[in-house]
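Below you'll find only one chain, the form predicted alone, shown as structure tokens.
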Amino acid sequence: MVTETRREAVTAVVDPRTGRPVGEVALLSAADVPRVARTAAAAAPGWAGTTVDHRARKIRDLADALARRLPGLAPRFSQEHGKTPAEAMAELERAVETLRWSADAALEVSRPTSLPERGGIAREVVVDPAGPVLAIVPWNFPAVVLARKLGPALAMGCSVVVKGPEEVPCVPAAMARAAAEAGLPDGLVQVVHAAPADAEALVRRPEFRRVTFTGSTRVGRLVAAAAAEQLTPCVLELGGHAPVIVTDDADLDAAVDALAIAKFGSTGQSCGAPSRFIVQERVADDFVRRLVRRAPAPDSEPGGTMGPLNNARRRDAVHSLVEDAVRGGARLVLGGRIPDTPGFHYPATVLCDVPPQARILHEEPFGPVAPVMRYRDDAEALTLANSSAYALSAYVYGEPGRARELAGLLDAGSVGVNCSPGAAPDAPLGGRAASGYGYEGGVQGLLSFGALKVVQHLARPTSDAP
């Protein structure tokens, strides 16, 4: 957690397991905002003028430099964030993989594409670098989200200013050191931390040609409004409230094994984590019993495998949603109580028969809470699943043919059918409605940092006059 203070322009970095400070990070001053933006603008043309092969080699060097830092970085990442050491290392390894994929994929994406000749005119589509990029990175998955922004932006020829998360500064700092070790030009990658007003001032700067933001829907709307003043295109990967439909012909053992990992991994602090469990009424009680048995214990307890929430605000917000659901008639089957231990631990919590008006079904829980509802038929399941303003991720567990049919009727940017695999570097990740717009990952994510240009010329030059 970060306890923000403007005194001396620093914030404290807090260990979520103890609630005690373990460091501090300097904040960007308002006076420095123009300098940072101008430095990015000055660095952009030189990098854009290099070949894509050169950029790809440098990004691979960046990935290698980051990989060498993982043994020392993972413990600090775990301490600042609250992830378990295994989760911290796994995310860092995914970040390295993402950087390497970006370098390789850019070689293909950056090639001009020919269009059919039209009226004697030859045509091709060229992808130019978009220009300086402002990348705003969240605290919940800072390593992999940063890699999904930085790798493609650099590969497409853009300079990047990273507005890092104050809660977990070690990750962007390590990325900046790796960039320097890889020999990237000065000013090409800048890492800053900023109070909200100064971050908003960065978004408003005319030097930035793209803004990519991952975070809450509330803040995403503010980012979009500020960027609109300069007509700066945005990629917004915002909140989620992922429904899970479990049919009566699902393999419950397999479903619960996968869903417990997806739900309680990183203590549920993921916008793509399953957060509304819609279970066919004939198997609902059996599903709940299995989920309770599979739920992890906090790592503050002997043998526990789930870390704390990142900060006190998150813990208190999660508990408020649980209390509201119970007051409304939900049955608390597991957890639901703030432990009397240091730090920001919260137990894995399962709620059964959650009423439709409960806030937890409408507000992103972002914590280790599984609210379960029953449904009678597929039509009701789809109505419940598609009732949220969020539309980022969804899941269906059931007989494969039936589950795929239901998946086709869900309103979401991605749907897992009998699996919960998470985001991969080569797949586009994007939401709908209150979950944002634009894409990161995949070819679509690379093109987010490009500007298309159609070049047209006479297919057969006219002969010279005699």
Given for the second form:
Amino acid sequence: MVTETRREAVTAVVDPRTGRPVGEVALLSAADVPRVARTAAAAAPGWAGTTVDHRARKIRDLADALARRLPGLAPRFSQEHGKTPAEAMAELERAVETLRWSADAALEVSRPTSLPERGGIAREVVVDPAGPVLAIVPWNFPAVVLARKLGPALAMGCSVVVKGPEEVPCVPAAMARAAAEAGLPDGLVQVVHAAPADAEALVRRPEFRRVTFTGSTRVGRLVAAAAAEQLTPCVLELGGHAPVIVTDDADLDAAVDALAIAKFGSTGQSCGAPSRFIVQERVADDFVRRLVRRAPAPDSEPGGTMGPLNNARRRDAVHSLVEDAVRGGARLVLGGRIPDTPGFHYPATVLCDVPPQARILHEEPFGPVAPVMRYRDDAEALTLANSSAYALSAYVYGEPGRARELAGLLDAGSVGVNCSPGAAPDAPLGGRAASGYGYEGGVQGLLSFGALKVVQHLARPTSDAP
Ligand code: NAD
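Output the form predicted in complex with nicotinamide-adenine-dinucleotide (NAD) next; the form predicted alone has already been displayed.
What follows is the entire complex, opening with the chain shown before.
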């Protein structure tokens, strides 16, 4: 269900290809915040009291209802976000897959496990539903991130308030409609949009037993501080700045094919996108030439295949990082100029010999920019790769054995060796350091929405027991 919000507070939804509004979204008012939290608390016990099989069936119904909506939803998602229609559809399909996986996996995770008998006491570990969950979702992968929070939370028996991204409201709205169509109880899934202060007020509500947040490190810190007031545990999936090491024995054709997709897909607006290219000096020029040949043109140009950035703020931030790198001595090999077209397009950009102090090597670029550095030996490559405050994703391209060894020495929650796949439903993804804490995906992600309880009882009833 989409929670009723007051009409006086609305924000425009803008098409990033034109820069023009294509709709608006109503924002929660401060006065609505307690009501939303209480509704979630009221819906929680009924759902927690259902069997895991029932919940799994309902989540599959939700996935089916969402799947039926995809043909109509994907074009609108592409329009609000700027992703190409193919990218929009691929993300939505992954969201459906994630919901289905959550339903199946919860059946396994929710089973009690026995501990060995101890001093005549039999023991069992039970997973209770954690209670109402607040799920805060960013605009960049709104469908997959939403599914990675909603599916597991529902499967584990929790009610959920989704604070959706104002930039792409069509995705959470479609999820809410799919939830209603699947017959989920009223109040179990509420979708709201809110200004930052009201989103933070939700985090402070004592009704929530878990907060799951995906977004920037800056906002993640605010969320963690607000949640600490009620000691509400958080999962924080924050920003990334993924290094990619390319060794001199890498298959450059294969590496560039895979990396061009990982870098320029979704116009670089992915937390796991490669964003620091650390290339062995003997192959660096060759690598850059190939990357430039493989870079896509914006879809505002004939034959272009890369969408715009999502908003003007993002485009200006990306451009300022490029300008700063060039001022510091980086060589601009491709792109680097804001095109004179409507909307928020930014060209695929390759920067060579980026100096260590350049901001782009320390701040999340979140755009279609590939900064390239050269290295001499493996030790230098690892130092460069592990030098960021972020530690989310990393990649190594090289002879498989050597690349696997380097992967073992990288500080990251996920490492791709000669491949750059996205997050899969059954694999835990978690950041370290400024990339956050906790896990989403996999059994570990499901357990984030559970609360463990040890039940102990006498293994053999006493003889004088009634
Ligand atoms: P953001 O931090 O600006 O916003 C994220 C969400 O938080 C939005 O819904 C926003 O409305 C809300 N929000 C803003 N201020 C808030 C506050 N004070 N209290 C509570 N909520 C608040 O991030 P964004 O620009 O929407 O998303 C991009 C960021 O998300 C990037 O940094 C990216 O790396 C990160 N991200 C991380 C992962 C991951 O798995 N680690 C996945 C996707 C995106």
